[in-house]
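Okay, so here's just one chain, in structure tokens, the form predicted on its own.
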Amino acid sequence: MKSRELREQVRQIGIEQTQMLLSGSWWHSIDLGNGQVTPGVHSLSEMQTLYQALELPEDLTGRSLLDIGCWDGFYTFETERHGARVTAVDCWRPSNFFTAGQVLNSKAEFHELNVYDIRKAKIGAFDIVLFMGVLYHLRHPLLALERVCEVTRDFAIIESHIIDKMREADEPVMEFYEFDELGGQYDNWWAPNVECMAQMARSAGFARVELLYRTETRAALKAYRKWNDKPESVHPGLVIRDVINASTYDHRFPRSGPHSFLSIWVEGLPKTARRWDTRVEVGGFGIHPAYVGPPGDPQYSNLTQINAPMPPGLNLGQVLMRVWHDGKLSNDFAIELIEGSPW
């Protein structure tokens, strides 16, 4: 066969493959290069605007990123284009994701996983986690957020359908759908308001939350694992005297599970200190105290008791704890984390 005929056949095969690729059913519009864009329900300009709204660093080189619920893969491939080392997860194997990844020569790693099965021991931890458009599809949303927190090192972006327009309220509200009341889809179970999303994220283990954007029906939060107001130097008047297991009243500390709750005994906290202005840090991760106040035992009346859950995602072995309040930072206090229940 003449080389010109061979080249023409190869060209024709490429045209046919491209036509097949661009005629499928796509949710994301993805730029495949050479002027080819997948025919997504959401246009490429819309997808790019949403990406910019996430306020991710322009250069993600050296950062690890997990895309939960990747679907067609726009966020996977876009963050990879910005330099991230990306792992994508979905509860099935979306053919469009693999098709686009092959065309883009993507190096993203894919795992077919239920969100409740995402654990640090299974897939590791990531600097950044994207949790976009998944929360309202889940029967157990708080459990899912705990799994997200466990594998997040720096911050996660949590995006969801919201009900703020329909139910204006300052308190946390979430609506439950037994059947297909939301969008006619049987797998839409919940719709929170923004305040509910924020409180659930903190309850799941994130230290602090910022609102990235809110429209009439969607909102995105940036949930951080660390505090941003840690003092630079230790204050000699603020001292952690002891830490015990708040459930078992001993010094055995499971890193996760029902008995991984801490009681921290602190000298030097003012009696006006409250849980919303007192910071706890365990193993470098911030966590919200559940209680700050007088101790239950009167013999320790000169101390303040702080009860706080163990942050998700800690490694076994020794970790350091600190607390701070009103610009005063305590000493380091070491505890040893073990696996499993202490019983």
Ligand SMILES: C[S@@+](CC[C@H](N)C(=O)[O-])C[C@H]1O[C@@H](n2cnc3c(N)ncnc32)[C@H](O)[C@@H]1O
Second form
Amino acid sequence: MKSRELREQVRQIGIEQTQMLLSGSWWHSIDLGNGQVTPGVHSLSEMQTLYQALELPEDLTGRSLLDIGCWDGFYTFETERHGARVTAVDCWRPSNFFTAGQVLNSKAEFHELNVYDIRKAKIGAFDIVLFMGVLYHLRHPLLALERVCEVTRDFAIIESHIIDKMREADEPVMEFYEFDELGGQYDNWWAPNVECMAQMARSAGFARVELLYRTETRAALKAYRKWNDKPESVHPGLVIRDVINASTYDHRFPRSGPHSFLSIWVEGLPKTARRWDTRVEVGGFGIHPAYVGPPGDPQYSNLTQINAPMPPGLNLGQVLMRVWHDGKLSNDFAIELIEGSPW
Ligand SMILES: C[S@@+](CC[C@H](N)C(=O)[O-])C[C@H]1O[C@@H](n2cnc3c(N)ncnc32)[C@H](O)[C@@H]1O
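Return the structure block for the form predicted together with the ligand; the form predicted on its own was the one displayed.
Next comes the full complex, and the chain you just saw is listed first.
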């Protein structure tokens, strides 16, 4: 259990935040030009330090970016200043965002949307997605991460309050707050440790995650949709023989939903291959296998079975998939993605 003193400290910070919000003041300091800076709780230099810690490319020209939970809009306007084509989303219309946007002559698009309603069919997909300071405000954090993954093409930055200080653990842990136990605020529901954040991001469909930073109470992860170790050329000794739907045992593949689980039958994988060193890619997106090992049916003992969920955000129609292991890349195998359930 966390100590009473710590709980009190965290509660106090929350009370200050709430007072700040009620007084209608700014959370982000934003440089409006002409020497004007919005009077944010976080100073401009603090905001710039946080921005630097995200390690975004200096030049974002030509990149599309989605800022989920934009609030006053510091990250929207800063990434726009670096050249990105930005879309901002929040579950309400924060007036500060529009005030600052007008002064800055921002071209950023704004959508008033709950994170659960962010769907590729509705707002498209983005090279980069910022999902910062929102996770612990959500009752359904894993569903939200699935939505984030669905609209991410390259990587997402996931930033959250964390509980590692209070619960040292290598195991994934999340704390639940029924009332105002976290920061004295009623809209805080769950806070994970870093291990839990990373595992949830992968489970939501990201191929791999890197820790950008961790302080006593906050952490940011960079969650990628693609593997970074794909071999350049096909190895003739590694061959995908067949791919079936792991739920329905046939060749119909819904692109999402409870039955979109793949079973890949591969020749040439060593018996020592495991899920952490075996890569699956579908339609260009990496995904973690849930199982790598002998097939259930002994007549196929010359093959290895790889089971993996379908990566979120794929288009309907034909997609190519491939696997690799230990520097050996398989052939391309085409499957046809359909809408909805096969039943
Ligand atoms: C703590 S602020 C973070 C602001 C900014 N992203 C940052 O990191 O400084 C959380 C923001 O997420 C928004 N938010 C909370 N729940 C949300 C939801 N379900 N869907 C979309 N936005 C949400 C809030 O309105 C608020 O603007």
